[in-house]
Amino acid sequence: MESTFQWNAKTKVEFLKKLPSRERMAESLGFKPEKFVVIYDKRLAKHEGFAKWIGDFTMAYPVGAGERLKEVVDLPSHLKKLMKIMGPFSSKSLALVSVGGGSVGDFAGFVASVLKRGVPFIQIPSTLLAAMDSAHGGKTALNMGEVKNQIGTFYPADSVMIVKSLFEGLPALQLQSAGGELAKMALLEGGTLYDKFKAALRLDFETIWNLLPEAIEAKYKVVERDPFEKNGERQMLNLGHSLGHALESYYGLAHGVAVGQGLIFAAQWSAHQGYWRDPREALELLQGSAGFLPAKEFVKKHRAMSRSKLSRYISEDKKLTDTRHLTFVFLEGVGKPFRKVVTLESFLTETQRQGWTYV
């Protein structure tokens, strides 16, 4: 699959077999920059194809991927080093390119948004999760200590180039993490995306790769209804995240794996509240080909979290509307999400009822 999609007025999404040449990137932008500056995950230097590709760029800035990269106190140091690499430039003479997973894309996107008040930006995600999720929609983010994503901008990439060769040979954990995001989009979108997700015997690389275009299109449908998070529609993309973010932080889970576990919680709470009459098929899919665990099996493997500890994690989450309420995404069925403000107490009580937490 090698193709180009114009998902919206701003961002072009391309599916490529191999890393793009300068000419291909210039074509994607619609003009030829004098300088390409590449911010990339330094671990990619071990990838033979990438090592050869990055050697053609004199302006390259390797970074350590992970939440530490996004720490706002380190931003001035990064900017000073980048400015030294770039030298004098105008906002129209330079394009910034990000090659990495979600943390690298968040960081590079923020930098692109503030340099000269915005320079052309290309995202080349190197994880399937980033290719499906964080590379799209224009949200950039930096962290304030342990509190994630508190500083940011809306700055959609001009081009997202999804390169198949970067994903080949990914470990099973990355595939499962991407599977969590794919499951979320399938439950939100329903229709043919859910049908294809349901038909998959297992979420191997080729299955996820072939479903990427539909999953990305489903995300853009939501984003375009609420591009700057003003009317609440974009909050639908938080399905599975309320508990998922806490699990991610407490257990050190990969983001997509934590979201997958959060989907099980959301489906079961939706059923307990009487919103979703029969979520059994979806739960079987989440626990089958997607490989996520029901609460009892999860805590048997990882140990349960205390209710007070979960409360502290939730208190730092952006979905909290005030100190006692949060916006939760429920499901009335596949393709039928809705938002509802719930009390923090009811959320904590439900996690205890399902077995995720203890008093």
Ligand SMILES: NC(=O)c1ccc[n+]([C@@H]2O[C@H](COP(=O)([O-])OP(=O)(O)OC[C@H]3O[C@@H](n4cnc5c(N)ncnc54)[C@H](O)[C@@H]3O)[C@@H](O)[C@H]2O)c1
Contents of the next structure:
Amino acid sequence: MESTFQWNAKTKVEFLKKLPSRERMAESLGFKPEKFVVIYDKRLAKHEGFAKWIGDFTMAYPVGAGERLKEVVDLPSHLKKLMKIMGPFSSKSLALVSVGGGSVGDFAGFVASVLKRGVPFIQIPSTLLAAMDSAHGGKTALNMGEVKNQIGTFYPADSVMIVKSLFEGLPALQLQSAGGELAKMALLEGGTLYDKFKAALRLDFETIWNLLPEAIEAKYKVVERDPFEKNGERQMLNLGHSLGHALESYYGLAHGVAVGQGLIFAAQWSAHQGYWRDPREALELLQGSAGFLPAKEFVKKHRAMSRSKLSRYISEDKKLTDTRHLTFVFLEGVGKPFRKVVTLESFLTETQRQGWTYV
Ligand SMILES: NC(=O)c1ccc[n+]([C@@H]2O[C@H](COP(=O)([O-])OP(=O)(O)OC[C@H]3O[C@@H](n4cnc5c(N)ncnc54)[C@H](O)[C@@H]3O)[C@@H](O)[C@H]2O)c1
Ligand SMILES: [Zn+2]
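Give me the form predicted together with the ligand now, not the form predicted on its own.
Let's see the whole complex now, leading with the same chain.
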């Protein structure tokens, strides 16, 4: 499958079999930059096809993937090194290319948005989570210590090139992580995406790959209603993320795995509040083919979190509307999300009820 979609005014999304040549990238951008600068996950050097491809670029900057890469304190030193590699350039003569997962894309996107106040930017996601979610919608992000995504810009890539060969040999954990975001989009969107998610016996690579275009389209639909997160529509994409982000930080979970756990929490709370009459089918899917665990089983394997620790994580998260309230995304059913401001106290009490926290 090789195909191109123009899903919004800015970003072109392309599905390719192999890594693109300079000419192919120029074609995607609609002009030929003098320089392509590639920021890439150094782990990819082990990937045969990638190693050959990157060898053609003299301006390449390998980085270690992960939250540390997004640390704001390290930005000046990265910029200095990048500037040295790039030499003199104008904002029109250079295009920045990111090859990696969400951490590399968030970092490179931020860099692209501030270099000379913005240079052309191509994302080539190398994890399915990035291909499905983080490469789209224009959010770039850096962390301040343990607190994620506090610094960022809106800077949609000009082009997202999704290259099938890059995903060869992706570890099982990464498939599950992509499964978490896929489950989120299926629960938000409902319709055929949910039906196909439901029909999947296992979230293996081919299943996720085949559902990618529809999941991406569902994300752009939400993003286009609220590109700069101004009217609340885009907050729907935070389904499963309030608790998810805290679990990601506390347990060091892969992002999508934490989100999958957060979806179970959101579904259970929606039911407990009487908003969702019967979430059983969705819960069975989350705990079945998607492989996430009921809270009590999860904490038996790991350890529970104190209520005060969770309170700190949530207080530092951007979703707080003031010191005592947060906006939470509930579900009235599949494809029926809604936002509601809740007290931090009620959120914490619910985490305790479900078994995530202790006093
Ligand atoms: N900007 C957004 O809208 C948005 C949305 C969701 C998540 N995010 C961010 O994305 C990040 C999580 O994404 P991620 O899991 O892709 O992160 P990641 O970049 O940390 O990648 C996860 C791991 O996979 C490895 N990896 C990358 N490509 C691989 C490949 N082809 N084969 C084998 N291993 C490979 C990496 O080296 C790393 O160890 C978080 O920082 C999160 O905050 C951003
Ligand atoms: Zn997410």
